[in-house]
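Here we start with a single chain on its own, the form predicted alone, put down as structure tokens.
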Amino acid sequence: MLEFLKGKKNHFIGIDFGTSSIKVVEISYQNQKLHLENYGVVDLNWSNHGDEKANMKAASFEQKLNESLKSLLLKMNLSSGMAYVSIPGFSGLITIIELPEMESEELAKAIKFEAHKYIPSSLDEIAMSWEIIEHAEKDAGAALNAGKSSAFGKKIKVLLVAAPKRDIERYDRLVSGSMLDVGAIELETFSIARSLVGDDNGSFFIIDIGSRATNIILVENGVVKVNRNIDAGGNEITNAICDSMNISRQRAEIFKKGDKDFLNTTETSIVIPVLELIVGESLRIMNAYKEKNKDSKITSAMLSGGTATMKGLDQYFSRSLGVDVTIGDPWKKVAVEPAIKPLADDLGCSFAVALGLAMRGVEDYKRG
């Protein structure tokens, strides 16, 4: 979705432009298995003086991103290859539209008409893609009582994905400025779902906490059914620790990544408003899902993102949501050399987006 395909090889590169770092991973597809070939990360904590940061223009920021990516690729010795790139989840729209079954040409027009309800800006400025994810029958009894044939009872569910063209073009420029080819650009929501869930059967609930935003995703049988974005994440958790303990932000970051549990012990517990916000929205989504799918239940709930490994966070969400919450493992389907396995384990789910992107390349390769 939202893609620009440019060829195939058996090595694929995923590039995750996060708000605090750029993560790059290279995997290969050999003997029907995924293999880790290379990975790297560069922090985006550029030093600025005076009002330089406040006055930084978008073009200057983009140039810095491009320079950081080039520097990282040089260290990784990646001078060529097919790169798959993500757009932040909060930049796009994912929604499911229910429509009567109709011919393809009519369906395209109907989807464009429905899209106006969800997208406030001109559709000329938006890149859209869609796919039918479900065919179903309406209430057959109601259709017959109305004197209509069963054909009138057919309906479809369509997954609609949209993002601003300017964002797609921006990320395309960032990578095109390197020696890599852009294979596809997609919303990071799909990358996360691909690396943590794939096409596994069942209903999976993912809470991805990035530094700036939190992405709440519900995946059912490999299809993203719900996606919500909260404009707050790891930075707000750091700020809460900073304010509660009256310490510097740098020290609060160290505490957040340390071995002390600030969430579940009475003596040291800290109230972190953003976590309460995430819990509230998660419960709302889960309850709405249970109401619509009374015979179904959440197969697995997991945390993702750089903040996921914060001590006690999985326990906090398990208690608050009333379900068992674990830390997601995007590396579970990737073969990693024993010598660097500890490093990969340490990176954990912070590489969920980058790995999911590279896996997208493998999917395209296999389909070709």
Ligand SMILES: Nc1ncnc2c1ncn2[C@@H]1O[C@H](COP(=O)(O)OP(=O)(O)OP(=O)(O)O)[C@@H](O)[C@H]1O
Contents of the next structure:
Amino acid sequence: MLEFLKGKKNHFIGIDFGTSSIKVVEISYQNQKLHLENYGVVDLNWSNHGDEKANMKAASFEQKLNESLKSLLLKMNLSSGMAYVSIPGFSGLITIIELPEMESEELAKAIKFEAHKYIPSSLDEIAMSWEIIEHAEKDAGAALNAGKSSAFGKKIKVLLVAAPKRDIERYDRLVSGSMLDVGAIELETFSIARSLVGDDNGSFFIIDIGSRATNIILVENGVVKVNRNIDAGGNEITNAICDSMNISRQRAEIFKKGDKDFLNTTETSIVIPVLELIVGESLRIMNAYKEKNKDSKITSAMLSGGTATMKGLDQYFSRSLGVDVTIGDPWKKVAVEPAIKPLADDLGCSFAVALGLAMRGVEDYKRG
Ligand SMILES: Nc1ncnc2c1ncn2[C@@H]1O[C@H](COP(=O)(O)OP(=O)(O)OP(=O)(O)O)[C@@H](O)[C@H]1O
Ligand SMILES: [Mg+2]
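Form predicted in complex with this ligand structure, per the form predicted alone context:
First the chain shown before, then all remaining chains and molecules of the complex.
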């Protein structure tokens, strides 16, 4: 009975606190398959394109998120269960550091020392986790030249993940206050990688464009290898349309979401600097990766986030990056009832984070 009250054991809820909306999805794991059970989205309706949010005190910002989440969960009739929650990519850090192989105690010290290079604030305020992702033979010649005598002549690559404790505690408070249990809180970068790539082999390049931020992710054989956040996204596209066409923000937003492809035509004078910025950063990451990994190839890229469905955006990136570009499909590994399939397709990749979070629940459950 208690178990029943606490929610079904094989059901998992993903909660994505996006800048423009909160998205929630519930999936179940039955007969070794994922099934969509429930989903919902609530707009946060910030007026004045986010100025209101910027000026809001932290307490009232949290209150707004709290109320919005509660009303959404009520609508979805979700009053219990295990929830997985994301922290925005730009709040955290994901990096790979290379170290000589060493004992685990020494390693913990070395990682903390390295982390200081990336994290300016006190490490007491940061939650960190790391995982060794690669053991490699050290180039013997290089080791000798450097005059080092590493006991094993080997080096390791460590994936270091860090996020402010303050953010983790805030999301924990928000979700616990809504009667759900918190299964885990993770950076949304991992949620996106999970729903769009999973453990598929090969190299994948993902560009997630939300409303406030863009998250560029390179995944290789199921591991996030490179991650870069840009503090600009769909909002800046709307602003650029506003300025170029001299129209209101509301009209620019409608125009942006319309059927007209103004990204791949020479007849338009709309300049969108944020897209050029994303292209420049993507090319830099792709080239640096090619340089370092001679035998790994990136032959395509996937778009994700609410902006991904913008008319002509895939073609624009394909032309600018010189690779095939598709719109990612986070639903591909989830069974969806035929009756709601068109709705799920419509929501498409704006649910990549929420779905990836719920999938984390299934992963943890399978591991036992
Ligand atoms: N058809 C469309 N064409 C162009 N842009 C779109 C379309 N549909 C939604 N968008 C844009 O997608 C953005 C919202 O995407 P998403 O829901 O992924 O953002 P978010 O998660 O709330 O924000 P962030 O990840 O930055 O915190 C908005 O800027 C919205 O204008
Ligand atoms: Mg988002």
